[in-house]
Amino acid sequence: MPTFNLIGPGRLGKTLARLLVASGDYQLLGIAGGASPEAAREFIGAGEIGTLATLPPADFWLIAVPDGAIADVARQLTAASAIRPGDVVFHCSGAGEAALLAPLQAKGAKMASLHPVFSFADPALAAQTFPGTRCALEGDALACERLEALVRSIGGEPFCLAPGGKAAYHAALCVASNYLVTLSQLALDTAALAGMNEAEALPLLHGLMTQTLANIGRLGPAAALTGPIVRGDAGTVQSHLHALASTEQLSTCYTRLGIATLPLARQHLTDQLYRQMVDTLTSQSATSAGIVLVPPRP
């Protein structure tokens, strides 16, 4: 049975360790770091508590410390004697690449990163609902191959990123998740101009966003797009810009998002409607808010 050590038994680390142990395919040997390693061991149900210097040799080394500590852990492990040629050492940063573990190359270790696209806020719940989670892999080819099997053993769905693609991957997650929150706040601020308070507007907007997300997942972005831009209704867009003209941030965001929407809508518009929409979104009122980019016509 392959063995592994856990470094950083926080919410993510101890959840993955518990899943690996529960799979029956991997044996946890040692646990190091963390604020409460004893509680983590109890949660996982296996492993001996130690330090980076005392961890035993293992086939896999799961590093689940904060991003800023990964390189330091790699240096400490390089100085220790437990790492063997061929061992797979991987971290779970969403933005950092496997190269953060570069010092371990001198030991012959195979380096990789494994990032589950999942929230580990509640480890007990996470351990129950993890199956089906997509997990991004990046790094040494052999390490990624072995981690694909590891991910599948705990019910995850692995996929590999292109070399150098980790930053763009993480940016995509931020756009889809963090900026969706920002977009909801912009929508609330816009609704406030119509005299709606948050208690009235939030259920309305949340319901619409939920329906739209379901359509995106089922149909894809282009087919899920509705509204005045895809209809070629320049008059409605102009009325929106007029309503938002007194609030520069809302006006600017509306116009920039409208310009970004044009390529999705292009196939549904005649040449005349497309040009009218471009002219509306890049009108004097728009350029005065800082919009100067006219998207090239396909």
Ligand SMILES: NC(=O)c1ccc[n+]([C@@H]2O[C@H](COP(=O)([O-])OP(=O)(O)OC[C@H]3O[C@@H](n4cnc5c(N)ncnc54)[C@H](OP(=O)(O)O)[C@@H]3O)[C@@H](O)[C@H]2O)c1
The other form holds:
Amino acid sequence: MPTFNLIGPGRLGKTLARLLVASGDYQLLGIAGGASPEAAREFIGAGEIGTLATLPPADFWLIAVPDGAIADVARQLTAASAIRPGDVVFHCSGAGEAALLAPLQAKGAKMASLHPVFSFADPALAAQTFPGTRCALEGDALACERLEALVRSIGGEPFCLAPGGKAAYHAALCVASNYLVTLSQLALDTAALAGMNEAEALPLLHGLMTQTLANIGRLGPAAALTGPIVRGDAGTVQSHLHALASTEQLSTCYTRLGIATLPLARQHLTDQLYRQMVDTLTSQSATSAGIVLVPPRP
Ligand SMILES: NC(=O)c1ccc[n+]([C@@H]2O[C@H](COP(=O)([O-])OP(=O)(O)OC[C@H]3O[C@@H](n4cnc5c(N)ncnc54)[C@H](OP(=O)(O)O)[C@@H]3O)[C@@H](O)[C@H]2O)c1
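Switch from the form predicted on its own, shown above, to the form predicted in complex with this ligand and output its structure.
Zooming out: every chain and molecule, the one shown earlier first.
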């Protein structure tokens, strides 16, 4: 049975270790790092507590420390000469590349990053709900191949990213998830201009966002788009801009997102309606905010 060591038994580390042990396909040997490794060991149900310098040889090395500590852990492991040629060493950062482990590659290790698109805020719950989670793999081909099997053994769904793309990949997740939250707050602030309080507005806006998300998943963004921009209704957009004019943050966001929406709407609009919409969105607050119009996709 392949063996692994865990460095950084925090939220993600102890959850993945528990799942790997429970799969019966991987044996946990050592656990290093963290202020309370005993509690992590109890949660995982296996492993001997050690230090970076005393961890035993293992086929896989799961580095689950915070992003800022990964390169330093790689340097310490290199100095400890703990890794054997062919061992797979991987970290779990969303934005960081496998190359953070470069000093270990020089020792013959196969390096990779494995990023589960999942929140490990509550490890006990995470261990139950992890199956079905998509996991991005990037790094040495052999390491990715072996990690594909590892991800599948705990119920995850692996997919591969080309080297050099992690920051953009993580930015995409940030836009899709974090900025969706920002968008919901912008919508609430806009509803407040109509005199609606949060208790009234949130169920209304959340219901609409949920319905729209389902349409995006089913139809893709272009076909899911409804509303005044795709209808070419410049008068309504003008009335929105007027209503938001007193709030610079809201009017700037409205126009920037409206301009980003234009390429999605372009194919549904005549040249004249498209030109009108461009003029409306780039006039007044839009131009004063210094917005540069992005040309529509061909
Ligand atoms: N949490 C998530 O939902 C999630 C999702 C996807 C990816 N990730 C990635 O997973 C990795 C771990 O994140 P996390 O949320 O699990 O962090 P975390 O809960 O803070 O756990 C990090 C663990 O590493 C230990 N540690 C910190 N510095 C160390 C060092 N220099 N040497 C050895 N151990 C060290 C910590 O010990 P102390 O607790 O004593 O500080 C803790 O046990 C990160 O790369 C993160 O980007 C996390």
